[in-house]
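Only one chain is included here, represented as structure tokens and corresponding to the form predicted on its own.
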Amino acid sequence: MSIGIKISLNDKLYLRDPQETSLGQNIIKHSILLIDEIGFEAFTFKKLAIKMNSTEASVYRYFENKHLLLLYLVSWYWEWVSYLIDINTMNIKSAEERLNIIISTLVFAHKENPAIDYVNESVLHRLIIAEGTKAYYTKLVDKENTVGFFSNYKMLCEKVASVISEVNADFPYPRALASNLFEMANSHSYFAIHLPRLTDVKVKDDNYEEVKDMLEHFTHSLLSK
């Protein structure tokens, strides 16, 4: 059963909101699957159109280029994580407990599937791990930042940083720790799968429990000092 969640994103990312039409939702669905399958470098709108049995022109009616499409998918994911954090920490008074829930949520967000039928969160999670940094590690980052393309990610990090400051008001780097939690979750998941000598955690059969344990260890070690 699908549910009616609509993720709010910067309207400059798209020419037409893909969440509002069946064709747009199909673009989101198949772009996630195809980028996961062949990688962002090999991904093109022509290949996407063939995959979804449509035309290349129909894809261009929604997105100007594949970079903006990737930005859209990455932004969608971070907004989804933010939504889950709000739901999972609701009515939790202890800041320490909320921070533990946040860490668990950012690692296991792909497991909390609300049956949004055009988004496979598990595949999107793999895409974020493998391709996510390509959305903002570009020469255009400063220009795109001025029009708010990364506001979802920045607001998410601010949300986590505020909880970190609740846990330890004297900790001098709450934003740095918050952003590192997200970046480490992805980079060490990637290392565990592809470059295991660069990390101490293991990921097997879609089990990211050791990634969560690592993040909790770093976080509590820093905040207890």
Given for the second form:
Number of protein chains: 2
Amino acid sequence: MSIGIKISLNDKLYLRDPQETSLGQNIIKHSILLIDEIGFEAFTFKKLAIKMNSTEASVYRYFENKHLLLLYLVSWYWEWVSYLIDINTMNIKSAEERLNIIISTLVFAHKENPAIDYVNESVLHRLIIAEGTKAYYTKLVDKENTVGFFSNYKMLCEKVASVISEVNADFPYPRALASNLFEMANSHSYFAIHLPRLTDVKVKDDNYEEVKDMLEHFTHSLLSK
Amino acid sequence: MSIGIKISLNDKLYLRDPQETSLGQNIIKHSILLIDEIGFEAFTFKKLAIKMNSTEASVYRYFENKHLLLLYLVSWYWEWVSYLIDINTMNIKSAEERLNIIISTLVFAHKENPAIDYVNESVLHRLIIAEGTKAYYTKLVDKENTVGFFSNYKMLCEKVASVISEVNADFPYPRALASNLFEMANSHSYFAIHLPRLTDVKVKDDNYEEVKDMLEHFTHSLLSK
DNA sequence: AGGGAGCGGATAGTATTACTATAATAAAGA
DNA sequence: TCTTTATTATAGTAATACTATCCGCTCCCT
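I have the form predicted on its own already, so could you send the form predicted in complex with the DNA?
Let's see the whole complex now, leading with the same chain.
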């Protein structure tokens, strides 16, 4: 059962809104599982259709191609994180404390309570860590940016940047620090598992505590006056 | 004319060493230009062969597939940067100064003197900015890491981390800062041009000065005692 | 109750991609 | 010169990334 939150996304991301129908919800559900399982490069609409007992043509009625499906999932993810940040920081007066909560939310997103039944947020988080950047490293960025495909991410960045500026109004790079926190939360979670020599943090048994500690250290060090 | 530097790469990256033959050098040269032009997803060995007046089968004699070709280019790039850092920091005693030179080298790599005639380093730098991370965000990371495909990048990371530790031996995240400098140098150069709301720096007319300033600010702020 | 409209399923078809195989030719080395 | 090896030319296959058409099933409206 959904707890009633509504993730609103740019409606040009899809041909038919997948949140509205059970086939659409199934596409979301199984695409998350399948991309996580075999990786985005090997993922095809055909394989997805077979896995969910539907047809390729039916999937194409919802998404133009797999790149836009990925963009949809990425947008969904950041919108969800944005929602988590809102409820987790609600009524917290101290900007410092809110920033710490933001960092924890980024790193521990996969441990939050599921919000929507057809989305496995924990798997989605792992997928975003491994495939997320492919959504904007493409020859189509500029066109897609114009249409507003990255607005969720940019708005979240802005939201965090404003908290950063609240902590230290003189810090000259609030947006860059914000986007860097998102990137580092994901990349160092990935490095710790797959390329440990590129980082100093360790992740074992799904324990990302050290990633959080590092991001807090970086942030406080950068924002201390 | 080559100035005689030798870029040595893991020999499992290729089937036949492209540096040894003129066909191989042509593959490197034109693949850089073509990937930069149409993007890695649209890039195929067929298109490359047509562009360089050869055949698909000939390209396949040098590289197993386009993913390994990308890995080759990425390794080449980081090895080249590593070489640039070595000569640029040679005989500089102050670790602080060496770290600044490293940052400048990362950001301004495309402005360095060409080292090898069949590699357009300036285009390669742009390619790495836009496509570089795709080399390690793949389902094959663990296997490829075992074979040593990322050792160039990891060694460079270690080299920079040791300078960081020299500047401040108490800083607990030297490797993470090092890899983050590489990532930020590239990602914020990309953001400044394509997704400016994700950063605070501006890049115009090929002037990346502000990226450098930001990285220096971050680094000094993090390493000050 | 009848008639659309629209959804999803089934099937077919096309151009391109990602290769592998093989024979013929050109170049390079002994 | 003979032999090896590299490169080209050509062909072929399975999978990918789609597009198109038709058909049956639910609704929803009247």
